[in-house]
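Next up: just one chain, as structure tokens, the form predicted on its own.
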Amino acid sequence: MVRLILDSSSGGYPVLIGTNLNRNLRDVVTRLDPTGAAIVTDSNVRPWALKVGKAIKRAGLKTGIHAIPAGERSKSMTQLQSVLAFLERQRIDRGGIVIAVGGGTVGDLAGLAASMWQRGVRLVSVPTTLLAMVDSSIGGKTGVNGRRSKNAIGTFWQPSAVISDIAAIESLPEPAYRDAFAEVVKYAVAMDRSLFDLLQRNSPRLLERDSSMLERVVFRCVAAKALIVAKDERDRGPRAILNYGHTAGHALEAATAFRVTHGRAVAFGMRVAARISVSMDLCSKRVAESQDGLLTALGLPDKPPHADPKRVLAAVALDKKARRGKVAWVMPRRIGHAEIGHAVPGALVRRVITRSLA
């Protein structure tokens, strides 16, 4: 097991990344002596939570389980709404904690609930996707999706621990399995290059789920987001380089009611910022086409989506980070550096996105 503490400036808390740590995740909430909790998890996780429910009744803490339907779309305030009233049953009051179980979905939703509740309640994160390992549950980021964007409605909320067990990993469907790699492959493009080139070494043990090399994976993605995240907590600058592949991606997403899933738009919105990256003048041919080898080799092959450009350029131009109707694009210029705040001509992102999609 290896443990980091992520400063915020709600104060610090503790990262813990290993197999099988139930018997941790017992220390953890026992330190924190809670008046109760509530586990919120998704209908593919509950036996996972219900794992990690017993863990806590073994530190004498009594908890009840609200399980949402699994998917991006219960990111929306009816399931935001049956959470809090799942919160309200359990009466947790200002000393309790909500535990989230799950992937991306359910920690953007039970943080949300969390940040809400009594005006703000303590958060436990336990992702169960090497997704939510690697990036979501990290930062503080909560939300939802409004209608027609992605993560619109939401709230900065720190956890005060998350703990990563890979041992969930294990369980995982293959698809969603090799999802995740696109926001791994996030990090080393834009922010390490050793990573990028330890991922190049070994992605056939990555694809085989090695839980030795995971660990490590995970660990250096967790520590390059906490050094930006303590720089720029409250995402109003520095941060924006966690963006590199979202604009495009979340504009997929949108534009495909949230049909193709988080780490397939992603690869695909780091495919596209690549290509105008090269456009432009910004970074070699050579850079694009070691990162789009990499995420082939994940598992991400380059198989365009079925999707509309228009409705997806139309959801490009509703990126939540625009300001005065101005994208500002993140842009590889080397394998483990990106720049933020590139504005890109209207008539590159049209052709380019076009014809990624063709």
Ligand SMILES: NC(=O)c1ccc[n+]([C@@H]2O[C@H](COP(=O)([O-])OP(=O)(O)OC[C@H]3O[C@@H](n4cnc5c(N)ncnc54)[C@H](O)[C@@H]3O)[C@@H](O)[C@H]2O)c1
The other form holds:
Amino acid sequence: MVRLILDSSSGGYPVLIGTNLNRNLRDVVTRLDPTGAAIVTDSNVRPWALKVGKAIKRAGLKTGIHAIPAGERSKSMTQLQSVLAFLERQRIDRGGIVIAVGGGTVGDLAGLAASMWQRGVRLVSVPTTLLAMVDSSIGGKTGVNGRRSKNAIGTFWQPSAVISDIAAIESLPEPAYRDAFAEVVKYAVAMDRSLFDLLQRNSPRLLERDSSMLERVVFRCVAAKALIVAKDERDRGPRAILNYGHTAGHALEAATAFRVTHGRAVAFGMRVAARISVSMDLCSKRVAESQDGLLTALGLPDKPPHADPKRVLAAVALDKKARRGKVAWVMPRRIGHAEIGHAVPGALVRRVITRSLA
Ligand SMILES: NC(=O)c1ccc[n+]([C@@H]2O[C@H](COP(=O)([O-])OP(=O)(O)OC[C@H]3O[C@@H](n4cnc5c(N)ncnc54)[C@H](O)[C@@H]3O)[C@@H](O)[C@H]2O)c1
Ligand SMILES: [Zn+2]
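Next up, the form predicted together with this ligand. The previous block was the form predicted on its own.
Complete assembly follows, chain above in first position.
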């Protein structure tokens, strides 16, 4: 098991990464000394939440479990209300805690509810997907979707503890598992050369879900994200580096009405960004080739997704990270280092995206 302490404006909090951590979870919760605990999960993760519930009961706390329907559609105002009503039924007061057991969907929704209930109660995050472990459980962004816009309604609310139990990953469906590697490669290419080397050397072990290797990889990703979040908790500047691959990625998701999954879309987006970077002489061809090779080795092949280039390009122009019409591309310079703030000519974007979809 590894333990990190992450800094945030609301104080440091522990992140535990390891296998079969229910006893550690109990200890962490005991230390928080809450007046009550309420577990939020989804319909697929309920068995895991039951185990968490047992551990909490051993800490001498009464707790209830509320399961939302699995899936992104639950990031809604309706489900937010259902979670808030649950916290009220559970009589969670200002000393209580919300425990989110699930992937990013549960984490974002329960985090938002925790930040609102009683003007904010503590949140313990128990991520059960690889994506949630490496990405959504860290950094304090919570949210639900608007009618048309993703994550439109949300808050910044840092957790009081994160317990990433690698054992949960065993039952994760293969597509969700593979998809998360897009974010893992993102950290490696944009920020961490030695993570990149580790991934290159161990892709077969990772595809087999080797838990000690996963523990190392999750640790490195959490450390990378924490470093950036500590500099820019509210996402006003340097945190934009974490958007690597997401400019063309989000555009592809929007242009295909989310038929292309987030991980696949981000992998596509990183391939596009690297090609643009090569064309602008910002990085060598070798950089793009090794990135693309690693994506393929981790189960994110480069088969072009079915999408209309015109729609993708229109969506790039609408990118929500754009300021005054300038799209904020993140450009790799070498493995382990990407930069923001390079002006990318529109004609080049059109050429690369059109070719990448051919
Ligand atoms: N807050 C942030 O900073 C941040 C960052 C990245 C993504 N996100 C959000 O995270 C969400 C995606 O997260 P996700 O990929 O974890 O999706 P998810 O939470 O919807 O989980 C994917 C599927 O796997 C199931 N599942 C979860 N854990 C499982 C397990 N251990 N075994 C079997 N099945 C399991 C879920 O029920 C669901 O059907 C998106 O809504 C995205 O916007 C947030
Ligand atoms: Zn992402």
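Here the structure is a predicted model, which means the values were calculated and not measured. Positions refer to the first chain, counted from 1.
In this comparison between the two forms, the chain bends at a hinge between two rigid parts; from R323, A317, E208, R26, that hinge is at E208.
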